[in-house]
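A single chain comes next, written as structure tokens; it is the form predicted alone.
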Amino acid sequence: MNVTLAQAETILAAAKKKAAEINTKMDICVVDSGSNLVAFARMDGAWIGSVDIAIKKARTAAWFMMDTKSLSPLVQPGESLYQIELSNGGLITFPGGVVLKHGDEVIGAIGVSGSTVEDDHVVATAGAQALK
């Protein structure tokens, strides 16, 4: 099972609403469980440089079936996944990528970039919660 376009549009809307509430402009990407692009939104005025980051956050979360925030401690020097972000054509392992689930099944991920990583995670989480 994969996230549908209708679900992705609902996720984007919730993420854009949260970004507006916290007064930030975001690039927001939704991918399916295979990390294929389903939907993307670049809010007016959002950084162009964050487009690629949002996509990579979503793909990273989908490929590893965990939020990128959970990967962050594992990629530090001396840790078991140190430098993994150099694999797969480039990963992003800091907050802002959140797994999308239907029950226990991963159906995709959302990636958000454009502000602090804390804000990115808040916006991505708001988008993911729109599935519930």
Second form
4 protein chains.
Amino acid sequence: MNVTLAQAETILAAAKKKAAEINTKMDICVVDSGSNLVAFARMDGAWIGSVDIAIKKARTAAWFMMDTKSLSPLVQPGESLYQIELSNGGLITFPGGVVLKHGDEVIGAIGVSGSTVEDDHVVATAGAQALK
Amino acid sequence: MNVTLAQAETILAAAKKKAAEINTKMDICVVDSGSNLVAFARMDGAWIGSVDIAIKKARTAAWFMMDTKSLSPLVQPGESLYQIELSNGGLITFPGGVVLKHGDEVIGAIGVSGSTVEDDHVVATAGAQALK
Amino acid sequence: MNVTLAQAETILAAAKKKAAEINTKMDICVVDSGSNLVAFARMDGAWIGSVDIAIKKARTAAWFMMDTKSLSPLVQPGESLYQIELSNGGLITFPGGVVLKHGDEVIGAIGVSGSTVEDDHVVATAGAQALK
Amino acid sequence: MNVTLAQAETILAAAKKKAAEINTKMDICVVDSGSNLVAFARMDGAWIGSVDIAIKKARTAAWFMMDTKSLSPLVQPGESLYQIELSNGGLITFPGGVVLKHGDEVIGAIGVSGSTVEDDHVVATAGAQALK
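For comparison with the form predicted alone, would you give the structure of this protein in the form predicted together with a further copy of the same chain?
Shown next: the complete complex, the earlier chain at its head.
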């Protein structure tokens, strides 16, 4: 089961609304459960360098079926997944990637980049909650 | 001057409408004049392999400020741009990438993939015309 | 819906049997509908260079929901999809990639490489038919 | 001397059995002494992002003729192999890659990914021991 384009558009709209509320400009990406792109939007003035980061955050969350935030502590020097980012053509393991669920099943993920990682996570979460 | 997200969303909507009218499922991408992603949508059931092709068509059109269709004859064996596809991390030089213009200025491009190249070009053109 | 590992193993076994019957040594890959690897086997003595080709054939078939054999005429110089191989990190568009279906739905693909493309296609087809 | 496909299949079967015993879902890869793919299996529901990691663990172990676990301390900041992961198109240097030996000779490696690195190493070791 995969997120549909209509659902992805609802998610993007909710994320854009939250981004505007907290006065940020974001790159926002939705992928399906296979980590393939479904929808993307770059808000006017958002960092170009965040295009790839938003996509990689979404893909990382979908590939490992967990928010990227859960990976951050595990990838530090000395920790168990140190340098996992070198896999899969490049992962992003800091906050801003959030899984999309239908009940217990992961049906995709949203990735947000363009501000602090805390803001990115807030906006990604707002997007993910719009699915419910 | 660059296409805005609002304009890109209008372009995507027009392209999706045309794709549905001609009974196709498309991947549709809008990039700005710097060839950076602005908006993307994959219609439900559209080929996953066309995600990358739609993006590359849009980027190719923006990089060279011309529709990809204009490049197709020039890249054939013996012609002047033979093997140009190897540049820039991979170009796509068959139809489906169309420049977006404001007056005479190129402000971005749309790339469409998911059907025959003729259909792809029709849908990309419908998207580009929504800008006017 | 996706091919399961048990199905993929049945497919690999059938492909290996056919490869032995026609006196060839093959690399054989099964991917799911998202083009992600499910199972792979390289027969003893099969070309190492065919590892990547078998994988790319399977991924190409799954990405575009058609046998790679259907793509071969379209990618020739002067034809509509000339140079499409530069997309998606590298496609293989000659015979040997065959879609796996459950009724009308594509649930994955098999890719075979190691002999002539005609042999490759025969072995891939034998694998795909084991699903039924 | 290289692991054969029959041996690799025995190794995969043992690894899958151990993975099921400890209630995990794993991606499992066997490569030969030249680091080339011999066999691969993704258990149903295992992380897609672990496909590449399992392969990279196996290749890393074979390339350097040691378990990836032995590399982990050496790649930390300030240590002698810091950033070695950037070589060879991407190494994985945390546990889960285990060499396959015939007597003293390395004849290949197994890579496992899909759970904690401790679990991954346990499953890889179970696979390697099946060779004996």
